[in-house]
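Shown here is one chain on its own, the form predicted together with its partner chain, set out as structure tokens.
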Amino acid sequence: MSATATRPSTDPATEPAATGSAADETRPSLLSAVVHSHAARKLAVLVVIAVVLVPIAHAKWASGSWPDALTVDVSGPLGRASDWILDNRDSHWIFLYFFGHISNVIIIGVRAVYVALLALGWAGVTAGLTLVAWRVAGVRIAVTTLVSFAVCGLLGMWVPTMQTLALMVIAVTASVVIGGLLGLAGGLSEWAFRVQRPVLDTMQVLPAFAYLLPVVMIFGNGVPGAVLATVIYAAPPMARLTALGLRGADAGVLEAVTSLGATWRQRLLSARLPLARKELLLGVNQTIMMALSMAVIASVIGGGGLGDRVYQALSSVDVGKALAAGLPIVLLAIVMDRTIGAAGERIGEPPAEGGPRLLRGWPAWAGVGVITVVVTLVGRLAGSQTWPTGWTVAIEEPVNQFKEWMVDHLYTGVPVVGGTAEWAADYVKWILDPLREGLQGIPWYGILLIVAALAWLIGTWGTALTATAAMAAIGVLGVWAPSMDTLSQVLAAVFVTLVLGFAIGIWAARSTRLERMMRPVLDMFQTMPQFVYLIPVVALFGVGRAPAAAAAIVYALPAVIRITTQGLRNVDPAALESARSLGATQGQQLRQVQLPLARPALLLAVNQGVVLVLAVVVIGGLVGSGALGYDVLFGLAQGDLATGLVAGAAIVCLGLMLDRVTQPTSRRDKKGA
């Protein structure tokens, strides 16, 4: 609705932007021609700045770490803010008439879905969802759905699965609606796009744990806080991909539609949105994945359901139980993802030839309804509404035994490659420690200069300014030393992730079979709650920074692999064909055609690698990585807004800096798109 309102004023603005981008496209070649002198000039300016400022800084604040004189202590105001919230939560109008209603609506919504699911019973839910999946996505996915729900029941997780499903339905709906609206605005208006970008960046980079605390204080513990935290985390990919899809719409088609005299609204509904269908669906898919990955983090503030079971299993260090609760999360993700994916592919297609006639139009939906009701009633007559207690399979014991076996055999003394304990010690000793000492040893103004130089060399002075300001903000907040510690951990983990991710991604792009085989594995790693593999990583790598790195790599790798593979696959077949006809070898095709053409995708992969590794920094705090991650956890556990928020803000600043240092070129590309 808001998009409609702002629309007339933004339409003319989009046109000049498009022509402006054409001018932009000529710039890179120009730029590359003068790149050396250009870079030299930038560096020269920085050197002059350094020569003037460094002696002053050095004379005034000689310490290598950020000087105390330049910090601002925010713990006082933050402490007062949190006290104010707790004291006024049940009396002030903003809670009584605004926040309170938001949490009430969420509670009512989740409860309604949950009651409905319970009323359908296990038989009704399984039958209904299987039929829906069959109707919109075909037999194969229907079978997947059936099996998945049966497994949830067999694992003894029926009730928690329904609780999580109820929470997810509400959280995903809210994320898709909010993200979609933001994306619509960003896709149609250059101004909105620019304003949104830093906000979305922040939402995604801000570790969930850092905003759990304020969310809990305002909306209260439990489901409302969990849903809102999930929306904050899961809406950005929807917004980003919607905007990307709308902006990337084929200019030729749009022109044709315009020349046919279509109104703005017709153009949007009949051309732009349908053309962006792929991105929209990818957005929904990503939102579901991210929402489910929040299911466990949300359990830290009492979100209940499967996440809570994983979290409870952790406290008795029971990997088997954690896995039994984690698997349904993965299965839910796979079912939702596949169903929506298949449904999306069918949208706009003519109804499938063949296939039973009954499966078309409203009679089919009525059929789905009737069968579901019948099965529900039969299920009721047969007895239990929740999964029958006898029909469960205990996987805890074998899983725990397997974990023990793995740890026993991999921990130490494996011939040639060495055990995980040795890897961890080497990683800490040869990579992390030197990197941390290096970063903490360079004087603070040195780091600022390096950041400025890096950001400026690949971007504009604006990028350099943002990156440097973000770094300076970390110093001002008084967390310089722990931030350098965290930065060293992030850099090392991103490096390993990218090396592995690119290698596997390139490999998968060449072999469809490998890609298909890897798909469920990647799904699993991406959606399996990180909490499930916390215990194994500690058992394998000990407490400290090494297990944190392992957790981060496992979490960030799937996205990097996926984006790399997709980027390479989407390379214009004509370009590849012409290279092949010129007799290029596989390697030449890869190096000279595919990789250069897939550059935007690869840069996106780098960016996502950074974002995801940063997202796990806090999880790293749970296994002893210390630094900012631990501070965020400490803030949450002790209700200490100052410690938690400051550390969270520092993580955001690190994220912004890393983003600006790695991504400026791709941003220019996006703008042109």
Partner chain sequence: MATARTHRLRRLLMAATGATALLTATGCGAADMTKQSSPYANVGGAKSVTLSVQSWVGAQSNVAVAQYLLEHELGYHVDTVQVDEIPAWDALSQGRVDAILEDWGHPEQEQRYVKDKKLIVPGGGLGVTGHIGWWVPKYFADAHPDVLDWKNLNKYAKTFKTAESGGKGQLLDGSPSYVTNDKALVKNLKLNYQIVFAGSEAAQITQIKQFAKSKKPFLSYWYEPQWLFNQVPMVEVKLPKYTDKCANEGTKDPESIDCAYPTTPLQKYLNADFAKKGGKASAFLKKFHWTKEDQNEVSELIASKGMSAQDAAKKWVEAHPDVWKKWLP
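Starting from the form predicted together with its partner chain, produce the coordinates for the form predicted alone.
Keep in mind that what follows is only the chain, not its partners or any molecules around it.
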């Protein structure tokens, strides 16, 4: 660059621009001062409240633990509700004409899909789905589909795979439809968004084991209860991401469409939904992953299929058999995700020109149908409707031997870094124990004040009231001490999850190659049932709170990485180009442009990290984490509705509180987007 290019200009014509630039530089400082003064006023009010209320609370309840006088025993009402359901399930109109019809629709749908899959046979299913994938997603996805179903057969899991596929088709379809409608309402109406938020939190955070008992009471053991439990867990991500996409639509585009005289419906169909396509596809992806991750839990109440095989294998502590049944779950997720994602990306693209006419339009679909029928008939004539038993490969023994090798070589005595046993002990000693003792050592009214302060500083008084009421409800339910134990485990696991998730997500957003390499790995970790890797985790880390934290981190990390990557990549390219033209480095672009503009997606990633870690709290109860997770499992095992639901409700309250103290809101947000 020449010297004159860097010399300051003395042209008077440039002075107003310089003045404007200086004025622009002062605006952030003024805004920062206003924000800080507002926060200071809030802190002053909280200090006054603390000075008045803390001495009164300490004088009346000096012990610091939640007083028994402020608890409510709900075991009686819940017990009576349980008895009423059992006594009236076969006679009351609500069961016969409402829940009964829902159950029948689910059974008919799942059975129809399963019968169709059996009628096609292994050859027809493989050929038909491969051709459909080729037609809507391309050759690469078609090859992936072919290999995936071949692996399912080679592992000897063809029939269980078809059972799970039939159940997942109905469950995912229902989850996408229900979640999409909820997200549509939340994306178009601020009031609906605020109303839905705690409902979606409850649906996603309430452990599946906690509502398995009432689901079984109403629907009995079998497919309907399994599908309903899956929909409750899998629909919220679709609703959240749909609302995020609709609320984040480019205001300039919407204004341009409106100026052309478009109606409300035309604006939705021609602008909002197309602009939110990436978020909608991500919502479908997350719904598929979470639905398939419920396969094992659904098997506990009669879902059958691959989940039942995994559950039986883990009951006998056979990691090899569990992995053989768990891998097809991952492959189903990959096939469904890749096919739907690629098909969605092609929506709106003009049809490819050139090539044989038979490969374009309705002749191609007719060809897919004809080839599928021909292959099905050939399979029937060959007398092989299910995968031939001679074409299977046993992986159980090598997998079990590898697990034993890992335990023998990594558990302890590793030079320099130490073994996994030492890592687990240090994690418990230096992180979990001090955190639990600190939370349990703070008086209950101190915890409430801290929660209120955090929620109010980043939100409104309504946010603070909601968060404080959620924590108070835990004490009223009589589970304050175990809730503080669970909270310590969740906070530690969420911190690790967010640090790793944000770091990897930022890296993946800057490297397309890394994102492609990580995608199948993330799919595997998110869809592989927690039960499958629970045994190797326990073998490596021992029994206790450390393996529970490891399972929670592995399960929650993929969603945080995906949403972070998607949010950073959706940043307006014009903003990045402007930053580059001003000479901003990559680090400055990330800190000053990408992260601020991706704030809604990052906050959603925090939310998903919290709720997914909480969702694994119950699984942690199986490996010695204790606290609320153990109470939920105890209630399910003993048929104790009160114990299970109270612990589950406490987990929901923790999730609601954590959501409110991590999701900034303002009065302007509440007035409408």
